[in-house]
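Presented below, as structure tokens, is a lone chain in the form predicted alone.
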Amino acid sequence: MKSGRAACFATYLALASTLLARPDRANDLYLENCASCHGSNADGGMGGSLSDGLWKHGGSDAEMARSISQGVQDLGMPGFEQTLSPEQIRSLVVFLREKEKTAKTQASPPPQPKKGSVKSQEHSYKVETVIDGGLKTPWSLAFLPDGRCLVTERPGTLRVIDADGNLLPEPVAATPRAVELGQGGMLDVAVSPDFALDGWIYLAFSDPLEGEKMRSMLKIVRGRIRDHAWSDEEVIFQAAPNFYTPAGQHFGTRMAFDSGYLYFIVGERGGKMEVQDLTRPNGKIYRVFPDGSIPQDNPFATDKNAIPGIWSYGHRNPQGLAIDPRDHAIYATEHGPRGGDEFNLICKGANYGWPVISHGMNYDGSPLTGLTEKEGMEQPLVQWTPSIAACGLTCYTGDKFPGWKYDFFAGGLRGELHRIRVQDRKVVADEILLSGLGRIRDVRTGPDGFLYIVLNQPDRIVRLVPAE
């Protein structure tokens, strides 16, 4: 009979072996069911390559899933619908999309404008450095009418760039305390559309629960800067204490003004199905008046079982929010899990499906859901698989790049900047404009007509200017 210590050690080894094997992970599923014909790296064997993007029997996600499920009898490919669940088949599709993207990137790398100019589909541009050094994890950028810029730093500070382009050495004093917990900290900054009259500046940050610094939730305030110090603070949004959580992920967070309203994002904070609950604040996009009061025509303003500020729900972790000035449509970019990042048209009262539907899988490759669509839940205009780690979004309204007028620019923490053209609220083009500069945290149209990009790793701010 084994001693207690030996028995515990044996149990630990068995558990570790089970976790390492994880037969439901996409890589393991592929090696077990597909590699013997298509190669261990999906680049072909007795069967054709599954990474070259050439699909004989349909290349959409649904067609790929059908081929895996039903097989291709004429080619001797068996169907797996009796041995693999819909969730496992979906994770295999995500896995193959990753292989396809890797092969495509190796064969035709996206533009990396570290030196010189780059010719894109509409314009040639070059990259100019605005701030190189002195920032620590910059998160967001906002422009003041007098030529100054405001920059948030995730560790908890608000910085000022003067009208001559110099980063002031001291942060703005007395800003609200933001706890840098996981992905949290001092996050978005926005300037009132009527700043010349009211002087309001809005901050969104992870607010620590009083007396419990390890529990936090997104909070939004507005205030003014007087003599380089924060003053006149007013709370715009704050969740009840019972919604504060020790989770360090998915704060979401962006703010945008339009037509007298303030729209803002609260991420799902790891709550998954909580985002489907209208009594809970996480996983939602909100619409309020600039002072935080609730418009009576909000979709759930009169529902006693809902938070009245909610505009849409079922979101995971959106970190891009922008308005199309042509028709005032609202767009957001959203982090999926592993795969399934989204570019969404945000509609009044709509449900965006997380976690019931998703085009991604869990980070460890295990299945998440077999559903990519369901009645009553919105589909993205674009979904990116593999993920681009979508972060930062702007609708370009400047005049320096006329061919980009009203195109959307979506950043990604994986380093890609996408130019998205929208016509009649549908995406008609998605171009990778650049890569390789760093993790793109924010993208903004500057008042000078240039396109500004906030980067992490390295921490700096650059802008795109015409190459001519």
Ligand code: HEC
Second form
Amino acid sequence: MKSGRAACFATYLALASTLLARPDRANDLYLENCASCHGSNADGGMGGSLSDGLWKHGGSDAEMARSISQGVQDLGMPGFEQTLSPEQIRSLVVFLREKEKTAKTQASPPPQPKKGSVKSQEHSYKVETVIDGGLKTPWSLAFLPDGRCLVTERPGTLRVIDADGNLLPEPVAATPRAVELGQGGMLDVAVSPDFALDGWIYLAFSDPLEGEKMRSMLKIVRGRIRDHAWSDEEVIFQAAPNFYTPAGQHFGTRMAFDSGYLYFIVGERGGKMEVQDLTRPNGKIYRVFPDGSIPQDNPFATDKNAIPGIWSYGHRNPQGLAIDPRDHAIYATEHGPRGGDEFNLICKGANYGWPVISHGMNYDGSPLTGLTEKEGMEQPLVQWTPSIAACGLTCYTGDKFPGWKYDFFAGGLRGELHRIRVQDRKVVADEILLSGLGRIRDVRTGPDGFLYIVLNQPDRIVRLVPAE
Ligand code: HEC
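Mind giving me the form predicted together with heme C (HEC), seeing as the form predicted alone was just shown?
The complete assembly is shown below, putting the previous chain first.
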């Protein structure tokens, strides 16, 4: 009995350790070829540290790749041009960026504003709790002009915070069914810019298609809330049934209004070259009129095979979308794979390159593509390697933090909040404003001028307010 139980426990331990020891082929490649000189953790040895952020032979991605492929002959590092492919060399650069960031975060962690005020480059701020408890995986936040606030919960519900700041216990009744499948569920919520006149609220969610196997796809509807119930529903975007898939990942999404148009994201749903195909809905950003009809000057509106709502393509899984009110430029943040998260300026008809070019590698550390750029494909304004798991983006338009006016705030599921300054459509600063509060799912400028952050694990809503 006792030995049986012990054997069982041993099997369990073996199983647990194989599950825990996820393959990391970049690490294997590193240990095999590099660790003898640079240490097993890339932090020393006769070749010197590759994680201290100091690069004697050049610290750009291209210069690091050159050091690896050509070696540093006179100091005793062999070139790997003959033994490793450009894709493998690229994955080693990504791997070393991860080591560099881990070392940097350990040496000087970004502000973790658990309590008290934090001094950042432009402002001192503190974190105030808005809603603590009562929410399940909140995903998106939208403010109504009457002081109420809408919150989606990924498991499939729409909640209301009243004008006094109380979370109403009952979700809005009769909202469309969203399947909580992998990363799917009730995702983004947006309010019509003419809400006071038309009352429209927009929802983006994973729409189910029943069959022998559950399939789903991103769908967008608008409706009104009457007596705390969803009504008057109209479909704004829905893909044809053959594009619904059993995949649980990468629905995208966000919605944003500007100059009489609605922009929204459909994630790549696990598709690869489909993302480059204009006849397929996934991996695209769309522009439509608020009623879902198609502007005739959309870039592919006259191409009879293309889906006419497409505004830009070649996207992986963007989950941040915001517009600069100064010049109406559109920006999106996008999840890369392992490395290569992006902050992009979204231009009419442009191709953002997935999966042909990427600054990242596969999750298991195997190479994805050796190409980080290609003619006819856009480069990100910022690429984050390692990934921040970019999610939620706002252009700050409030008055409470004058030094942040029109800066972009990008959240990440790994917990970092980045303040990005854009001048003439170029990024001139990227400050990590905070970390350690939880997974950042959404960031919004409140009508009160405070900066709102939707967090998961723990599930809550906080806001940044100025500290004296
Ligand atoms: C035989 C020893 C040896 C091996 C194996 C080796 N290196 Fe090196 N590496 C060196 C030496 C020595 C230098 C030069 C250090 C200096 O400039 O002080 C160097 C420099 C570098 C640099 C430039 C560092 C800088 O400061 O700019 C990079 C990047 C690098 N190595 C990566 C790698 C990678 C990746 C591998 C495995 C594919 C590898 N090395 C394998 C010895 C080695």
